[in-house]
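Heads up, the chain below is alone and in the form predicted alone; it's given as structure tokens.
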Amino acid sequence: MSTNKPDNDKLYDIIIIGAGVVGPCIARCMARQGRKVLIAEREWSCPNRIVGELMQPSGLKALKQLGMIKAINNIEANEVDGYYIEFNGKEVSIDYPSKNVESALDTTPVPKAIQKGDEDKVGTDSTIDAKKWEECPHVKGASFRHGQFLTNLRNLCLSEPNVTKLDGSVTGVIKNDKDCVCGITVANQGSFKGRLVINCDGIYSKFRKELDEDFVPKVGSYFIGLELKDAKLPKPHFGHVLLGEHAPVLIYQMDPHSSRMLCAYRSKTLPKRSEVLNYLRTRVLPQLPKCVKPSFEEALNQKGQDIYRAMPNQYLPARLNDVPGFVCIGDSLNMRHPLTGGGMTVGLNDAVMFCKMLSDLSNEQLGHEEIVLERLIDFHTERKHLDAVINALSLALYTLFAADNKYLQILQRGVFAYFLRGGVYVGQPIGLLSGLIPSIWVLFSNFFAVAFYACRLNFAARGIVGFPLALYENIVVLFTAAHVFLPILFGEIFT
């Protein structure tokens, strides 16, 4: 562990600001690319969240390109396999990909991230058998508990030579004449320097108007999250998707005894306690499988107040970093829905951009103005191939399956009969929601064809006497759709 202390009057060549999931992958990184790095965090104990639990295998892809995946072992943590979904009494199984897929992507590692040869390999624990990790002809997932995970990252950071540990509150940032950042304050310790701000603060990031006075996200709904106790799940190793009557709700296991239910709520504002159980119990439980029912019922009945926790769901879509000397990263520079679980998914892989893009510069060269922006616009467009894809459609996923509009349940009723033809029909649909076919136009493709397989379902159900019906919500449910899908996806691309 990193004995450093902090020194206000020693030039740094990374300052970051925040040790969630992001930043401490960064400043490892960038120390073992040999850089003085300082990272700052307000609270250095083990968090307890009710989101950042469940990794997609791209996140894991980009774990790996870190050096860092050994971070998901010791913590008991649950390999996932695919999805399992649920609509309304029907039920289809997903795999996930095979790895074949990962032959498309560059898989190669960040300069200087793995040193000691099996850094980009899973270990084995009680929980996770490395041999038979790495000869599954699929691709894999992971779900946990989010402290610990978060805490397995931190010590892999703080054990770096070149990190300095900051226990403290960030409260500003300083600029020169110039206008350039060129470091924090720190509440009670005064002010560190460096040569460039990294920014990664999170969800309710105080820095972000750096970039711009109007960058803030949207709250679109909340998910309600509850702990589940040896719950009896359908399929085990997969994530659980149940849809019907209610908004999503998802399950998946945390720990061989623990998992997580998020139950979305369709409010932009914080529910009222009562309300909230109401809702879990006249609307979730009835729709619920009944291997689920006697755990989440536990759960109900608790005593206190710690039945539930209420989380946010917010957007933010990505803009350039163009204020010199300072960077957001993260949740603080963008975020999604977390219905796909692609959030950790989307921040590691702009890590490992990131710190590729600038692995060849000198830590002189952290402090050119010019030259950072540079990097810094290739990095804004090439990260919108992965976080456009995932993005639009955690927030297309969404707002179809929350809604109760009659055209789009046709498309809720599609999107499931669409699934459930198997092969080439769930290939790339899964294979975007996992983050490992980063395109936009198999976004695009997949979509529509979706919405035109959700039309030829309704004609038939209609019937040649309700045809003329059928034509006119057909042509209904295909606005409907471009109205959800499009300005999402071009408010990604060209933002």
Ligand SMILES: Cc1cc2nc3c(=O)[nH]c(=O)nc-3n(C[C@H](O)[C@H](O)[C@H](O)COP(=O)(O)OP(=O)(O)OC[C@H]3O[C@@H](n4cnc5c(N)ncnc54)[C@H](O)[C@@H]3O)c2cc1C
Second form
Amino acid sequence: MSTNKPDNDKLYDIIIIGAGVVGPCIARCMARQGRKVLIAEREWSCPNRIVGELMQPSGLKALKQLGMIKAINNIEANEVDGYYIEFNGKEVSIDYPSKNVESALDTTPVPKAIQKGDEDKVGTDSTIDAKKWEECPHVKGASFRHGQFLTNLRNLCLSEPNVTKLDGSVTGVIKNDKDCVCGITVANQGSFKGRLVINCDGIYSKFRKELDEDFVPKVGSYFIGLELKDAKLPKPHFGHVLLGEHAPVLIYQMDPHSSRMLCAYRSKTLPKRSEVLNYLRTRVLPQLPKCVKPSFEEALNQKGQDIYRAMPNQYLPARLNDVPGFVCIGDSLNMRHPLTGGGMTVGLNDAVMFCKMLSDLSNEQLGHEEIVLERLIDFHTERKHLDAVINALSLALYTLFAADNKYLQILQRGVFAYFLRGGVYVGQPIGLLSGLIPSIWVLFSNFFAVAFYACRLNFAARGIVGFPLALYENIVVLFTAAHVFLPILFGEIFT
Ligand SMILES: Cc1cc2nc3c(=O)[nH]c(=O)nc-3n(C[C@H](O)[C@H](O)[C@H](O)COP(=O)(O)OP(=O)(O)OC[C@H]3O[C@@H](n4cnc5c(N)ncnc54)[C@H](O)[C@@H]3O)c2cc1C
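If the one shown is the form predicted alone, what is the structure of the form predicted in complex with this ligand?
Let us now look at the entire complex, which starts with that chain.
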């Protein structure tokens, strides 16, 4: 472990605010590229959160490129092979794409991130069999306890001699007389100077407003998180999406004895405890698969206040990092609905792209605002390929899966029926969701293919007599689909 002490008089090449998922990855990578890095975190002990527990294959790809894939080892992580979706008693399983899909992408490591003698592959441990992982024809994701994964990332970062750990809450950024950010202030520890300050302070970011006062996320709904003990899941090693009259429910295993259940809740403000418990008992419980019910009831009946935790699901399209000396990455820059588990994937792929784009700059050049801004403009444009797909998909799927009107319900039935067709009809959607098909066009064409398929099914269901009604409904359905999807997509592309 690095034993460097934070030095108020030193000029660091990089200062990072926040050691969540993204901060330690950038810190380690930059340190390996020869930068002196100071990483400030207000809470270094293992966190217990209900976020960031399922990593999509593209997130694992990014971890590999950062030389940090070993962070999923020795935490009893669960291999994830795809998604299992249940809707009104019918089910469909969708495997993650074949490895060929991943090999069409740039998988080259970040320069200097992987060094001679590094073991940069998934290893065998108590829950992962490296040989089976390697031989599996399709890519995999992983689910785990967030805190343990984070501890691994942090330890990898702090083992770098160029990294200095700072234990404290960052209270402000310092600007020089040219209005360029040149350091941070930390509670009870004074100020620290750096050529470039990288802000990774996460979902409740205090410092994203440095980019713009109006750069604030919107809360769309809440996730209610419960922990299920020894739950029997319909399809182990798959992420479960349960649809019905309730808003969507997600379940995935975190370790051999615990599974996370995230129940979406349609509310823009923190719901009252009595309302949540009533909703879980009367709306969610009756519709769960039979095998899940005992562990869910057990979780609901436990004594005390800790039955569930609620987190807001926020949306924030990214904006250009154009403040000299300052960069936001991770949730401080960009958020989407967590239904599709894409947050870490976007953040880690951004870390890869950012570290690659800056890798040829000397330490002195990191403090040169015009040079860095040029790279940040490229970063803003390039990252849209992945982030627009993951973000628009997450919001569109949430809106359809939480359908609360007749036309969205026609679309919801259409999505599920489309998936039931299997083959190519699920290949591209799961490629988009796993982050391995970063193509806005593929997303666009699949979304409208689903919408037209939903209309076709509606015509068939209404029959000849109901044709005029179906025609009217289908026009509204297509309008609804466009209304749900296009503003998000255009917002992502043009911000
Ligand atoms: C309910 C929910 C479920 C989710 N599930 C998933 C999932 O399954 N898969 C997935 O990929 N994504 C998921 N996400 C998103 C994912 O958690 C985030 O995208 C990811 O954690 C972002 O990483 P980050 O490093 O930007 O921020 P964080 O991981 O939140 O880290 C921010 C860090 O900054 C520190 N910090 C903040 N302010 C200060 C300060 N002033 N001084 C010092 N330190 C500070 C914090 O203590 C924290 O350690 C979920 C999100 C939600 C809301």
